[in-house]
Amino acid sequence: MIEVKNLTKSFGDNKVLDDISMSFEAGKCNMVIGASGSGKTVLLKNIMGLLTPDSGEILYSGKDLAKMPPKERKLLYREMGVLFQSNALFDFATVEENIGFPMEFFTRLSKAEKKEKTDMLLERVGLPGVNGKYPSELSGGMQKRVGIARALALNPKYLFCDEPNSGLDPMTSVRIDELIAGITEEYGTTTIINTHDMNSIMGIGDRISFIYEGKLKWKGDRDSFLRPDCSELEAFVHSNALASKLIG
(Lines of atoms letter the chains of each structure in order from A and count residues from 1; the text may use other names and numbers.)
(Lines give C-alpha, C1' and ligand atoms only; values in the text may rest on other atoms or scores of the structure.)
(Ligands and ions follow the chains in the order given, each with its own letter.)
Protein backbone atom coordinates (compact mmCIF):
# COMPACT_ATOMS: atom_id res chain seq x y z
CA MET A 1 0.00 0.00 0.00
CA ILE A 2 1.02 3.58 -0.67
CA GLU A 3 -0.23 6.36 1.61
CA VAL A 4 -0.04 10.09 0.99
CA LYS A 5 -0.49 12.28 4.06
CA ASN A 6 -1.00 16.06 4.02
CA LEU A 7 1.08 16.50 0.87
CA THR A 8 1.75 20.06 -0.26
CA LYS A 9 3.81 21.15 -3.24
CA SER A 10 4.39 24.62 -4.68
CA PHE A 11 6.42 26.06 -7.51
CA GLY A 12 7.23 29.60 -6.51
CA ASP A 13 3.97 31.29 -5.54
CA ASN A 14 1.89 28.65 -7.33
CA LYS A 15 0.56 26.02 -4.89
CA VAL A 16 -0.05 22.97 -7.10
CA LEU A 17 -0.96 20.46 -4.37
CA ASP A 18 -2.71 21.57 -1.20
CA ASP A 19 -2.84 19.22 1.81
CA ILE A 20 -3.53 16.03 -0.18
CA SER A 21 -4.19 12.81 1.75
CA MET A 22 -5.12 9.51 0.09
CA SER A 23 -4.18 5.84 -0.04
CA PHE A 24 -3.64 3.35 -2.86
CA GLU A 25 -4.38 -0.35 -2.42
CA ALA A 26 -2.47 -3.33 -3.78
CA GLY A 27 -4.21 -5.38 -6.45
CA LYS A 28 -6.43 -2.44 -7.40
CA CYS A 29 -6.54 0.07 -10.24
CA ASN A 30 -6.32 3.32 -8.29
CA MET A 31 -7.44 6.17 -10.54
CA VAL A 32 -6.35 9.78 -10.01
CA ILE A 33 -8.56 11.95 -12.18
CA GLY A 34 -8.91 15.63 -12.90
CA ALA A 35 -8.70 18.22 -15.64
CA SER A 36 -5.39 19.27 -17.19
CA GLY A 37 -3.52 21.44 -14.72
CA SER A 38 -5.33 20.02 -11.69
CA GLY A 39 -2.09 18.71 -10.18
CA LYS A 40 -2.44 14.99 -10.79
CA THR A 41 0.84 14.61 -12.71
CA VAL A 42 2.73 16.57 -10.04
CA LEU A 43 1.15 14.26 -7.46
CA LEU A 44 2.35 11.19 -9.34
CA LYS A 45 5.89 12.60 -9.63
CA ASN A 46 5.98 13.24 -5.88
CA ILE A 47 4.80 9.70 -5.14
CA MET A 48 7.50 8.30 -7.44
CA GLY A 49 10.21 10.43 -5.83
CA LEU A 50 10.85 12.52 -8.95
CA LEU A 51 9.81 15.63 -7.01
CA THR A 52 10.23 16.45 -3.33
CA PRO A 53 7.13 17.69 -1.47
CA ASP A 54 7.27 20.90 0.54
CA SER A 55 5.51 19.15 3.41
CA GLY A 56 3.67 15.92 4.14
CA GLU A 57 4.57 12.25 3.88
CA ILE A 58 4.61 9.55 1.22
CA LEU A 59 4.58 6.13 2.85
CA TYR A 60 5.45 2.83 1.19
CA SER A 61 4.26 0.04 3.48
CA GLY A 62 4.48 2.52 6.35
CA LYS A 63 7.96 3.83 5.51
CA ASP A 64 8.41 7.51 4.66
CA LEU A 65 10.02 7.91 1.23
CA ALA A 66 11.78 11.14 2.25
CA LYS A 67 13.48 9.45 5.21
CA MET A 68 14.66 6.32 3.43
CA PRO A 69 18.45 5.92 3.26
CA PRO A 70 19.84 5.89 -0.31
CA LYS A 71 20.28 2.10 -0.39
CA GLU A 72 16.69 1.46 0.68
CA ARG A 73 15.35 4.04 -1.77
CA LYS A 74 17.30 2.39 -4.60
CA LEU A 75 15.71 -0.95 -3.74
CA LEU A 76 12.30 0.73 -3.76
CA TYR A 77 12.92 2.20 -7.22
CA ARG A 78 13.67 -1.29 -8.45
CA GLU A 79 10.14 -2.25 -7.42
CA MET A 80 8.57 0.50 -9.57
CA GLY A 81 7.31 0.18 -13.12
CA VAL A 82 6.34 3.26 -15.12
CA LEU A 83 4.18 3.61 -18.24
CA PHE A 84 4.76 7.08 -19.63
CA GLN A 85 2.17 9.07 -21.57
CA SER A 86 4.57 9.34 -24.54
CA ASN A 87 5.72 5.69 -24.20
CA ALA A 88 9.34 6.99 -23.84
CA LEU A 89 10.72 4.18 -25.97
CA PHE A 90 14.20 4.58 -27.42
CA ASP A 91 13.82 5.08 -31.16
CA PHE A 92 17.37 3.84 -31.82
CA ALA A 93 16.77 0.55 -29.97
CA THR A 94 14.80 -2.54 -30.91
CA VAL A 95 11.79 -3.71 -28.94
CA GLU A 96 13.94 -6.34 -27.23
CA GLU A 97 16.58 -3.75 -26.30
CA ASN A 98 13.92 -1.38 -24.96
CA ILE A 99 12.40 -4.04 -22.73
CA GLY A 100 15.83 -5.25 -21.63
CA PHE A 101 17.01 -1.77 -20.61
CA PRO A 102 15.84 -2.00 -16.93
CA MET A 103 17.22 -5.53 -16.65
CA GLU A 104 20.66 -4.29 -17.75
CA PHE A 105 20.84 -1.85 -14.85
CA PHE A 106 18.99 -3.61 -12.04
CA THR A 107 19.54 -7.36 -12.51
CA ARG A 108 22.34 -9.83 -13.04
CA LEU A 109 20.41 -11.96 -15.49
CA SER A 110 22.36 -13.62 -18.26
CA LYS A 111 21.75 -12.69 -21.88
CA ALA A 112 19.73 -15.88 -22.36
CA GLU A 113 17.65 -15.19 -19.23
CA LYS A 114 16.90 -11.63 -20.38
CA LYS A 115 15.87 -12.96 -23.79
CA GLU A 116 13.59 -15.53 -22.16
CA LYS A 117 11.96 -12.91 -19.96
CA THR A 118 11.53 -10.51 -22.87
CA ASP A 119 9.79 -13.23 -24.88
CA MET A 120 7.50 -13.97 -21.93
CA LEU A 121 6.60 -10.30 -21.49
CA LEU A 122 5.89 -9.81 -25.19
CA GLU A 123 3.66 -12.87 -25.09
CA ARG A 124 1.90 -11.41 -22.04
CA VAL A 125 1.09 -8.14 -23.81
CA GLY A 126 0.03 -9.88 -27.02
CA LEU A 127 3.07 -9.03 -29.17
CA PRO A 128 5.03 -12.26 -29.67
CA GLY A 129 7.83 -12.13 -32.20
CA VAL A 130 8.34 -8.37 -32.51
CA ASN A 131 11.70 -8.45 -30.67
CA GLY A 132 13.72 -7.13 -33.59
CA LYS A 133 11.40 -4.35 -34.69
CA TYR A 134 11.96 -0.67 -33.92
CA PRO A 135 9.31 1.56 -32.32
CA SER A 136 8.80 3.43 -35.60
CA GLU A 137 7.63 0.16 -37.18
CA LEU A 138 4.84 -0.25 -34.60
CA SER A 139 1.43 1.37 -34.23
CA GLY A 140 0.70 3.64 -31.27
CA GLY A 141 -1.17 0.87 -29.48
CA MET A 142 1.65 -1.60 -30.06
CA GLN A 143 4.18 0.91 -28.73
CA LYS A 144 2.05 1.33 -25.62
CA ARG A 145 2.05 -2.43 -25.08
CA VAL A 146 5.83 -2.52 -25.46
CA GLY A 147 5.91 0.24 -22.83
CA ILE A 148 3.84 -1.96 -20.52
CA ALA A 149 6.18 -4.90 -21.12
CA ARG A 150 9.17 -2.73 -20.21
CA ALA A 151 7.37 -1.47 -17.09
CA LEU A 152 6.93 -5.10 -16.01
CA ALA A 153 10.53 -6.12 -16.67
CA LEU A 154 11.52 -5.95 -12.99
CA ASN A 155 8.33 -7.58 -11.60
CA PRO A 156 7.24 -4.30 -9.98
CA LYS A 157 5.16 -4.07 -6.82
CA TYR A 158 4.11 -0.58 -7.91
CA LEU A 159 2.92 0.36 -11.39
CA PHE A 160 2.49 4.02 -12.36
CA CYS A 161 0.61 4.96 -15.52
CA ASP A 162 0.40 8.55 -16.75
CA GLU A 163 -2.48 9.00 -19.23
CA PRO A 164 -1.96 5.50 -20.69
CA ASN A 165 -4.64 5.96 -23.37
CA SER A 166 -3.50 9.34 -24.64
CA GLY A 167 -3.68 9.47 -28.44
CA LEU A 168 -5.20 5.99 -28.82
CA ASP A 169 -8.44 5.07 -30.57
CA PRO A 170 -11.31 3.78 -28.38
CA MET A 171 -10.85 0.09 -29.21
CA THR A 172 -7.11 0.17 -28.54
CA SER A 173 -7.74 2.11 -25.33
CA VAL A 174 -10.05 -0.63 -24.08
CA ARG A 175 -7.41 -3.24 -24.84
CA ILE A 176 -4.75 -1.28 -22.93
CA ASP A 177 -7.15 -0.84 -19.99
CA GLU A 178 -7.92 -4.55 -19.89
CA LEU A 179 -4.21 -5.36 -20.04
CA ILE A 180 -3.37 -3.03 -17.14
CA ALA A 181 -6.29 -4.32 -15.06
CA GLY A 182 -5.37 -7.95 -15.76
CA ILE A 183 -1.74 -7.39 -14.79
CA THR A 184 -2.77 -5.54 -11.63
CA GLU A 185 -4.96 -8.40 -10.49
CA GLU A 186 -2.61 -11.18 -11.59
CA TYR A 187 0.51 -9.75 -9.96
CA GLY A 188 -1.16 -7.90 -7.09
CA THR A 189 0.53 -4.63 -8.00
CA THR A 190 -0.35 -1.29 -6.48
CA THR A 191 -1.37 0.45 -9.70
CA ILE A 192 -1.89 4.21 -9.89
CA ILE A 193 -3.34 5.61 -13.11
CA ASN A 194 -3.57 9.29 -13.98
CA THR A 195 -6.35 9.84 -16.49
CA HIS A 196 -9.30 11.91 -17.59
CA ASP A 197 -10.64 9.16 -19.87
CA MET A 198 -14.23 8.42 -18.82
CA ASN A 199 -14.20 4.97 -20.42
CA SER A 200 -11.12 4.00 -18.43
CA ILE A 201 -12.58 5.37 -15.21
CA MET A 202 -15.81 3.39 -15.60
CA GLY A 203 -14.11 0.35 -17.11
CA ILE A 204 -11.34 -0.46 -14.64
CA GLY A 205 -11.38 2.16 -11.87
CA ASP A 206 -11.55 0.27 -8.56
CA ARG A 207 -10.79 3.34 -6.45
CA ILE A 208 -11.17 6.85 -7.84
CA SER A 209 -9.76 10.09 -6.45
CA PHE A 210 -10.74 13.43 -8.00
CA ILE A 211 -8.24 16.31 -7.84
CA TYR A 212 -9.54 19.84 -8.41
CA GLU A 213 -7.22 22.85 -8.34
CA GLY A 214 -4.69 20.98 -6.23
CA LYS A 215 -7.17 19.68 -3.65
CA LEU A 216 -8.69 16.24 -3.15
CA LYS A 217 -12.36 16.96 -3.75
CA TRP A 218 -13.87 13.47 -3.92
CA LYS A 219 -12.99 9.79 -3.61
CA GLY A 220 -15.04 6.65 -4.08
CA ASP A 221 -15.65 3.70 -6.39
CA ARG A 222 -17.31 3.22 -9.78
CA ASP A 223 -20.74 2.67 -8.27
CA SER A 224 -20.75 6.07 -6.60
CA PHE A 225 -18.81 7.90 -9.32
CA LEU A 226 -21.84 8.87 -11.39
CA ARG A 227 -23.79 9.99 -8.31
CA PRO A 228 -21.23 12.16 -6.54
CA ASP A 229 -22.05 14.73 -3.91
CA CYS A 230 -19.52 17.08 -5.50
CA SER A 231 -20.42 19.84 -7.94
CA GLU A 232 -16.87 20.08 -9.33
CA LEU A 233 -16.85 16.36 -10.15
CA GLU A 234 -20.29 16.60 -11.74
CA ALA A 235 -18.99 19.39 -13.98
CA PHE A 236 -15.91 17.31 -14.84
CA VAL A 237 -18.01 14.28 -15.79
CA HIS A 238 -20.39 16.42 -17.85
CA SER A 239 -17.60 18.20 -19.75
CA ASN A 240 -15.81 14.94 -20.55
CA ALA A 241 -19.02 13.26 -21.68
CA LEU A 242 -19.78 16.24 -23.92
CA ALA A 243 -16.25 16.20 -25.38
CA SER A 244 -16.59 12.49 -26.15
CA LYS A 245 -19.81 13.11 -28.06
CA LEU A 246 -18.26 15.93 -30.07
CA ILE A 247 -15.21 13.84 -30.95
CA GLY A 248 -17.38 10.87 -31.81
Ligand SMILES: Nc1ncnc2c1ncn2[C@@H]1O[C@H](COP(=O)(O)OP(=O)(O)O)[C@@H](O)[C@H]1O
Second form
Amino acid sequence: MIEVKNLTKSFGDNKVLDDISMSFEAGKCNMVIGASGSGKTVLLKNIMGLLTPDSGEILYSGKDLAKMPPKERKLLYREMGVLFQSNALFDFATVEENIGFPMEFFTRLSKAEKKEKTDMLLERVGLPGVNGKYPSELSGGMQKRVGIARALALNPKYLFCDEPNSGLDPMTSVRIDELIAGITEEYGTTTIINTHDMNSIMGIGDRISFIYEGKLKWKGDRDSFLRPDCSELEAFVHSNALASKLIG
Ligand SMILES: Nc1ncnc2c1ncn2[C@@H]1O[C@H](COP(=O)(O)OP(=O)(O)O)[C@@H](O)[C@H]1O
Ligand SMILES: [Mg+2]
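I have the form predicted alone already, so could you send the form predicted together with this ligand?
Now the full complex is given, and it begins with the chain already shown.
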Protein backbone atom coordinates (compact mmCIF):
# COMPACT_ATOMS: atom_id res chain seq x y z
CA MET A 1 0.00 0.00 0.00
CA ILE A 2 1.29 3.41 -0.99
CA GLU A 3 -0.23 6.59 0.35
CA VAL A 4 0.25 10.12 -0.87
CA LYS A 5 -0.72 12.79 1.63
CA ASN A 6 -1.21 16.46 0.77
CA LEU A 7 1.43 16.36 -1.94
CA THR A 8 2.25 19.69 -3.55
CA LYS A 9 4.88 20.18 -6.24
CA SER A 10 5.68 23.28 -8.28
CA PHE A 11 8.27 24.15 -10.88
CA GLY A 12 8.79 27.90 -10.55
CA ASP A 13 5.29 29.34 -10.49
CA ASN A 14 3.83 26.33 -12.28
CA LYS A 15 1.97 24.48 -9.51
CA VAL A 16 1.74 21.02 -11.06
CA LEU A 17 0.37 19.09 -8.08
CA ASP A 18 -1.79 20.88 -5.55
CA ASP A 19 -2.53 19.16 -2.25
CA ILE A 20 -3.01 15.68 -3.69
CA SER A 21 -3.99 12.86 -1.34
CA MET A 22 -4.57 9.36 -2.62
CA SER A 23 -3.74 5.75 -1.88
CA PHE A 24 -2.74 2.79 -4.03
CA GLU A 25 -3.72 -0.73 -3.09
CA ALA A 26 -1.68 -3.91 -3.38
CA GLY A 27 -2.78 -6.44 -5.97
CA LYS A 28 -4.69 -3.80 -7.90
CA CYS A 29 -4.21 -1.82 -11.08
CA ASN A 30 -4.38 1.73 -9.79
CA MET A 31 -4.85 4.00 -12.80
CA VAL A 32 -3.84 7.64 -12.72
CA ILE A 33 -5.52 9.44 -15.59
CA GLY A 34 -5.57 12.96 -16.91
CA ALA A 35 -4.81 15.03 -19.96
CA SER A 36 -1.30 15.34 -21.27
CA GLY A 37 0.61 17.74 -19.03
CA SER A 38 -1.71 17.22 -16.05
CA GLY A 39 1.09 15.99 -13.80
CA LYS A 40 0.87 12.17 -13.94
CA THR A 41 4.58 11.66 -14.54
CA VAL A 42 5.52 14.25 -11.93
CA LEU A 43 3.30 12.43 -9.43
CA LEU A 44 4.91 9.08 -10.20
CA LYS A 45 8.40 10.57 -9.95
CA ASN A 46 7.55 11.95 -6.52
CA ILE A 47 6.25 8.55 -5.46
CA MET A 48 9.45 6.92 -6.70
CA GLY A 49 11.65 9.45 -4.94
CA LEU A 50 13.05 10.81 -8.22
CA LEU A 51 11.55 14.20 -7.36
CA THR A 52 11.14 15.71 -3.90
CA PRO A 53 7.75 17.11 -2.90
CA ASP A 54 7.54 20.77 -1.87
CA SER A 55 5.23 19.61 0.88
CA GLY A 56 3.31 16.48 1.79
CA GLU A 57 4.26 12.88 2.38
CA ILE A 58 4.75 9.65 0.46
CA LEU A 59 4.15 6.62 2.64
CA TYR A 60 5.16 3.06 1.84
CA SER A 61 3.31 0.68 4.18
CA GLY A 62 2.96 3.65 6.52
CA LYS A 63 6.63 4.68 6.35
CA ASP A 64 7.53 8.16 5.19
CA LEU A 65 9.84 7.97 2.16
CA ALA A 66 11.50 11.29 3.07
CA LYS A 67 12.44 10.03 6.53
CA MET A 68 13.74 6.64 5.47
CA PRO A 69 17.39 6.01 6.26
CA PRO A 70 19.48 5.51 3.09
CA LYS A 71 19.78 1.78 3.69
CA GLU A 72 16.04 1.30 3.92
CA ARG A 73 15.51 3.51 0.91
CA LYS A 74 17.91 1.41 -1.09
CA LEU A 75 16.00 -1.72 -0.15
CA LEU A 76 12.78 -0.01 -1.20
CA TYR A 77 14.25 0.87 -4.60
CA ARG A 78 14.95 -2.80 -5.11
CA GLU A 79 11.27 -3.49 -4.67
CA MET A 80 10.25 -1.13 -7.47
CA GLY A 81 9.69 -2.48 -10.96
CA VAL A 82 9.54 0.29 -13.50
CA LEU A 83 8.15 0.45 -17.00
CA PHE A 84 8.49 3.90 -18.47
CA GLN A 85 7.18 5.55 -21.62
CA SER A 86 10.26 4.94 -23.68
CA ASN A 87 10.94 1.31 -22.87
CA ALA A 88 14.51 2.20 -22.02
CA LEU A 89 16.10 -1.05 -23.12
CA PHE A 90 19.80 -0.83 -23.84
CA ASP A 91 20.24 -1.11 -27.61
CA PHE A 92 23.79 -2.41 -27.32
CA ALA A 93 22.74 -5.35 -25.15
CA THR A 94 20.81 -8.52 -25.89
CA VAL A 95 17.45 -9.30 -24.32
CA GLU A 96 19.10 -11.61 -21.82
CA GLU A 97 21.67 -8.97 -20.87
CA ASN A 98 18.95 -6.33 -20.54
CA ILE A 99 16.96 -8.51 -18.16
CA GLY A 100 20.15 -9.49 -16.37
CA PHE A 101 21.26 -5.95 -15.46
CA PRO A 102 19.09 -5.54 -12.32
CA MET A 103 20.14 -8.98 -11.12
CA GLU A 104 23.77 -8.09 -11.83
CA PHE A 105 23.53 -4.90 -9.78
CA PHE A 106 21.40 -6.05 -6.89
CA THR A 107 21.87 -9.78 -6.38
CA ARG A 108 24.57 -12.38 -6.09
CA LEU A 109 22.84 -14.91 -8.28
CA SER A 110 25.14 -17.20 -10.24
CA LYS A 111 25.24 -17.10 -14.01
CA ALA A 112 23.13 -20.25 -14.21
CA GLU A 113 20.58 -18.87 -11.75
CA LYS A 114 20.32 -15.64 -13.72
CA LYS A 115 19.82 -17.57 -16.91
CA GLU A 116 17.13 -19.69 -15.30
CA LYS A 117 15.35 -16.61 -13.97
CA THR A 118 15.59 -14.89 -17.36
CA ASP A 119 14.11 -17.92 -19.11
CA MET A 120 11.28 -18.03 -16.58
CA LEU A 121 10.55 -14.32 -17.04
CA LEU A 122 10.63 -14.51 -20.83
CA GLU A 123 8.24 -17.45 -20.62
CA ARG A 124 5.94 -15.41 -18.35
CA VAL A 125 5.78 -12.45 -20.75
CA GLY A 126 5.18 -14.75 -23.70
CA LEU A 127 8.58 -14.46 -25.38
CA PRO A 128 10.42 -17.70 -24.77
CA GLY A 129 13.71 -18.10 -26.60
CA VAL A 130 14.46 -14.50 -27.60
CA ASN A 131 17.43 -14.32 -25.18
CA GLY A 132 20.05 -13.58 -27.83
CA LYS A 133 18.11 -10.99 -29.83
CA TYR A 134 18.82 -7.27 -29.73
CA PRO A 135 15.97 -4.80 -28.99
CA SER A 136 16.15 -3.45 -32.57
CA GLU A 137 15.23 -6.91 -33.84
CA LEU A 138 11.96 -6.90 -31.87
CA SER A 139 8.60 -5.22 -32.50
CA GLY A 140 7.40 -2.43 -30.19
CA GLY A 141 5.09 -4.81 -28.35
CA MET A 142 7.88 -7.36 -27.87
CA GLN A 143 10.17 -4.63 -26.55
CA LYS A 144 7.50 -3.72 -23.99
CA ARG A 145 7.32 -7.36 -22.94
CA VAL A 146 11.08 -7.44 -22.44
CA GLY A 147 10.73 -4.22 -20.42
CA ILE A 148 8.12 -5.93 -18.27
CA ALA A 149 10.34 -8.98 -17.83
CA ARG A 150 13.18 -6.72 -16.72
CA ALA A 151 10.87 -4.85 -14.33
CA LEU A 152 10.00 -8.21 -12.76
CA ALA A 153 13.56 -9.45 -12.42
CA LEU A 154 13.83 -8.60 -8.72
CA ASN A 155 10.30 -9.74 -7.76
CA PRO A 156 9.03 -6.22 -7.19
CA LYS A 157 6.40 -5.30 -4.62
CA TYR A 158 5.59 -2.19 -6.63
CA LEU A 159 5.09 -1.91 -10.36
CA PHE A 160 5.17 1.58 -11.86
CA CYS A 161 4.05 1.97 -15.45
CA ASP A 162 4.09 5.35 -17.17
CA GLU A 163 1.96 5.26 -20.34
CA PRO A 164 2.83 1.63 -21.02
CA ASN A 165 0.86 1.61 -24.25
CA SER A 166 2.31 4.68 -25.90
CA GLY A 167 3.33 3.88 -29.45
CA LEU A 168 1.53 0.54 -29.57
CA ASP A 169 -1.39 -0.41 -31.79
CA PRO A 170 -4.72 -1.13 -30.01
CA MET A 171 -4.47 -4.93 -30.19
CA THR A 172 -0.93 -4.98 -28.84
CA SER A 173 -1.97 -2.48 -26.16
CA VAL A 174 -4.70 -4.79 -24.91
CA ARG A 175 -2.24 -7.69 -24.67
CA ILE A 176 0.26 -5.58 -22.73
CA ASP A 177 -2.54 -4.41 -20.41
CA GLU A 178 -3.64 -7.98 -19.80
CA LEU A 179 -0.08 -8.97 -19.05
CA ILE A 180 0.32 -6.14 -16.53
CA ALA A 181 -3.04 -6.94 -14.90
CA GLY A 182 -2.20 -10.66 -14.75
CA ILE A 183 1.16 -9.98 -13.14
CA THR A 184 -0.41 -7.56 -10.67
CA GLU A 185 -2.81 -10.24 -9.50
CA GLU A 186 -0.30 -13.06 -9.54
CA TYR A 187 2.53 -11.19 -7.76
CA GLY A 188 0.22 -9.01 -5.66
CA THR A 189 2.12 -5.90 -6.72
CA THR A 190 0.90 -2.42 -5.93
CA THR A 191 0.64 -1.33 -9.54
CA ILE A 192 0.34 2.29 -10.60
CA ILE A 193 -0.40 2.96 -14.24
CA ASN A 194 -0.35 6.44 -15.77
CA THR A 195 -2.51 6.52 -18.85
CA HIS A 196 -5.01 8.41 -20.91
CA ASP A 197 -5.96 5.31 -22.88
CA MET A 198 -9.69 4.73 -22.51
CA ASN A 199 -9.38 1.03 -23.43
CA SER A 200 -6.84 0.51 -20.66
CA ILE A 201 -8.93 2.33 -18.10
CA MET A 202 -12.01 0.27 -18.94
CA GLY A 203 -10.05 -2.95 -19.49
CA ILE A 204 -7.94 -3.22 -16.35
CA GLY A 205 -8.60 -0.20 -14.12
CA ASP A 206 -9.44 -1.45 -10.63
CA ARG A 207 -9.10 2.01 -9.10
CA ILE A 208 -9.16 5.16 -11.18
CA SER A 209 -7.93 8.59 -10.10
CA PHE A 210 -8.43 11.61 -12.34
CA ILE A 211 -6.04 14.53 -12.07
CA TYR A 212 -7.19 17.88 -13.35
CA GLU A 213 -5.43 21.23 -12.96
CA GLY A 214 -3.18 19.85 -10.26
CA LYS A 215 -6.00 18.47 -8.13
CA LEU A 216 -7.33 14.97 -7.62
CA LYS A 217 -10.68 15.76 -9.17
CA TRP A 218 -12.37 12.36 -9.12
CA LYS A 219 -11.77 8.80 -8.02
CA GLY A 220 -13.76 5.63 -8.39
CA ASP A 221 -13.97 2.26 -10.08
CA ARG A 222 -14.85 1.21 -13.62
CA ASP A 223 -18.58 1.08 -12.97
CA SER A 224 -18.80 4.60 -11.68
CA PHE A 225 -16.32 5.80 -14.33
CA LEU A 226 -18.92 5.62 -17.10
CA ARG A 227 -21.39 7.82 -15.26
CA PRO A 228 -19.14 10.09 -13.28
CA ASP A 229 -20.54 12.88 -11.22
CA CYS A 230 -17.84 15.22 -12.56
CA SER A 231 -18.13 17.42 -15.62
CA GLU A 232 -14.35 17.72 -16.12
CA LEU A 233 -14.05 13.93 -16.24
CA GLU A 234 -16.96 13.69 -18.64
CA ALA A 235 -15.20 16.15 -20.92
CA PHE A 236 -11.96 14.14 -20.65
CA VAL A 237 -13.72 10.88 -21.49
CA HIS A 238 -15.58 12.49 -24.34
CA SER A 239 -12.51 14.04 -25.94
CA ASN A 240 -10.56 10.79 -25.63
CA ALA A 241 -13.38 8.72 -27.08
CA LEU A 242 -13.61 11.17 -29.93
CA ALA A 243 -9.86 11.13 -30.51
CA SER A 244 -9.72 7.33 -30.59
CA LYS A 245 -12.58 7.27 -33.10
CA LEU A 246 -10.77 9.74 -35.29
CA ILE A 247 -7.45 7.92 -35.03
CA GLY A 248 -8.62 4.31 -34.73
N1 LIG B 1 11.61 18.83 -14.50
C2 LIG B 1 10.65 19.72 -14.79
N3 LIG B 1 10.90 21.04 -14.75
C4 LIG B 1 9.94 21.94 -15.00
N5 LIG B 1 8.67 21.63 -15.32
C6 LIG B 1 8.35 20.32 -15.37
C7 LIG B 1 9.32 19.30 -15.12
N8 LIG B 1 8.71 18.10 -15.24
C9 LIG B 1 7.42 18.35 -15.56
N10 LIG B 1 7.20 19.68 -15.65
C11 LIG B 1 5.91 20.30 -15.96
O12 LIG B 1 4.92 19.70 -15.15
C13 LIG B 1 3.70 19.60 -15.85
C14 LIG B 1 3.19 18.18 -15.79
O15 LIG B 1 4.02 17.33 -16.56
P16 LIG B 1 3.87 15.76 -16.58
O17 LIG B 1 3.82 15.22 -15.22
O18 LIG B 1 4.94 15.27 -17.47
O19 LIG B 1 2.44 15.58 -17.28
P20 LIG B 1 1.77 14.22 -17.78
O21 LIG B 1 2.65 13.10 -17.40
O22 LIG B 1 0.42 14.16 -17.11
O23 LIG B 1 1.61 14.37 -19.26
C24 LIG B 1 3.94 20.13 -17.26
O25 LIG B 1 3.48 21.47 -17.29
C26 LIG B 1 5.44 20.05 -17.38
O27 LIG B 1 5.90 21.05 -18.25
MG1 LIG C 1 3.61 11.69 -18.56
